[in-house]
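A single chain, nothing else alongside it, follows as structure tokens in the form predicted on its own.
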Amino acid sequence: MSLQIKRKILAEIKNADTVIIARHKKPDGDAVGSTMGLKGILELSFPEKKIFIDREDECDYTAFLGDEGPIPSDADYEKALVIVLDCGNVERVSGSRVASGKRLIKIDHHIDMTPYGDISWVEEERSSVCEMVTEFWHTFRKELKIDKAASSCLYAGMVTDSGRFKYPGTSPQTLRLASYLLEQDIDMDLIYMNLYIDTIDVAKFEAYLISKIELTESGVAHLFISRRLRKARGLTLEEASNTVGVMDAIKGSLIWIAFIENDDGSVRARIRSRFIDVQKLAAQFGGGGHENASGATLKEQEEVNILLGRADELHAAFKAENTELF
């Protein structure tokens, strides 16, 4: 099936003058690096063709992987072929004019909540979509061409989402495709460098932040990051966020939460976990994701304490059910 969904849309993109890429609001490394590792494919192959990413927002901590280019105009999305990556549901699209063009492609990982798109490809247990993009460009690899620079993109998505190959999503299939662009003499170092090694600010902020990891009853462990702590130490809300990982390796801790402060007073809430399908508890708050890591964004402190105790409500039937892991 996934076959004849993929010669679909390359029959679409071979049909369309102009493309127009989107992914969802608040990007993170899957979402950029699938946008751009496919804007660089059908740039290579496609010269003739006008291909953009078009966003409101930008993600600082995947800059190092290059510009992604000018914003499309209204007149660019009039007979355009618009195809969004790694979102569930049009609401959170970064980028309000996804619906005016002329054919709307959905590729996405995501438990598929709200189907939306002319053309749908949803495979929910892929590790990312820079995995099925990749798998995308090798399927028609007669017809596509691919670069270093694509292929960075691409790892570096799917470095981030499957946890550097870790994760439950992550198959023998993702490691093949990933040794796919390996074979574009991509460098790992640089990528490795940019996305993990953190500046002495954020080591010693995470430092700190691990003395003030708190429990609740059952053993979720959760931080809150305020908006004039992040400040006070300088930080962005991307360094404020990634901070979740300090929690992964508490013994006992099967989800951890980390809740960030946002400028408007709403407050991020990152959720990860391990066995314990969180998706749909992120989707009760209008979030989303994956079944171990998923997030949200609350409107008042009020949130965070129902979110917290629904997540330790959670945790605690697990443990109760599964009292073998313990």
The other form holds:
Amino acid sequence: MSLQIKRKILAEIKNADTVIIARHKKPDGDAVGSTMGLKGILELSFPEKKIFIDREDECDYTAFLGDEGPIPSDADYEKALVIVLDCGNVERVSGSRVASGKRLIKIDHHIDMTPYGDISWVEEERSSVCEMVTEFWHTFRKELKIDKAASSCLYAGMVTDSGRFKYPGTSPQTLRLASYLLEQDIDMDLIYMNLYIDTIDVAKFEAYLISKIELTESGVAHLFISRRLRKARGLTLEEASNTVGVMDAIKGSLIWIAFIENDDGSVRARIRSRFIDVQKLAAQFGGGGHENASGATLKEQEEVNILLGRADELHAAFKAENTELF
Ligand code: AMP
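Since the one above is the form predicted on its own, can you give the form predicted in complex with ligand AMP too?
Everything in the complex follows now, all chains and molecules, and the chain you saw is the first one.
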């Protein structure tokens, strides 16, 4: 099934003179790694084609992967094949013109709530879209080329979206595909250093946040990071958002949520879990994501308590039936 779709995608790419790759807004390691990795593969394999990454925003911690190249013009879109990676719904695409290309392809690993595209390759159980792009290259490795730079991008995205190969989506195939990237002589030390190094301000902020973690009655860990606090500490939104991991190993807490207040007063909820499906919880607030990593943007602060209340109910119900895990 997926081989057929992959073949169709390759045929579309071969047919196009211009390929525009896009991803979700506020891109993370997987979104940037997959777009840059695919761009690298296509540029190496089809030097006569024009390959772009369209975007309205970038990601600080993946900047070491290199320059993403020029933004396509409206004229570039006219006959372009547009490939959107790692983005469940069209509204979330970074760059508003994706629907103006000639053909549209969706490649994603989020739950397919709002299908789009002339061709759609969605596999929800995949640990990352970088894994899917790597598999795409490997399937057609006689025709498609890869190099150290493209492999580094894909590896970085696989590492970040799988929590360093720790989250449940990590499969034998994930590790097989990662091994093919390692064969391209990538510098793992450099990648890990760039992905996981913190400034002293962030390290101290995390220490402060740990002291502020609160638990709901059933044990859902949560933190609220206000605009004021973030600004007082001189942190970017991204740096503040990345602290969700400080709650990931608290005994008795299988759901943890960081609430980060955006500049416009809305609140980004980053919801993480072990064993418990939090995707439906996020969907109740207009968000989405995966079973164990979901997110939503809350328009008003009152929604924070509502979301926490529902998370607590979910956690309490799971706890009642799985006492051995607590
Ligand atoms: P985050 O906490 O932003 O890393 O998001 C975790 C997962 O949930 C990612 O796969 C996101 O794509 C997804 N997600 C986050 N926010 C939203 C949203 N507002 N709508 C749909 N999916 C989201």
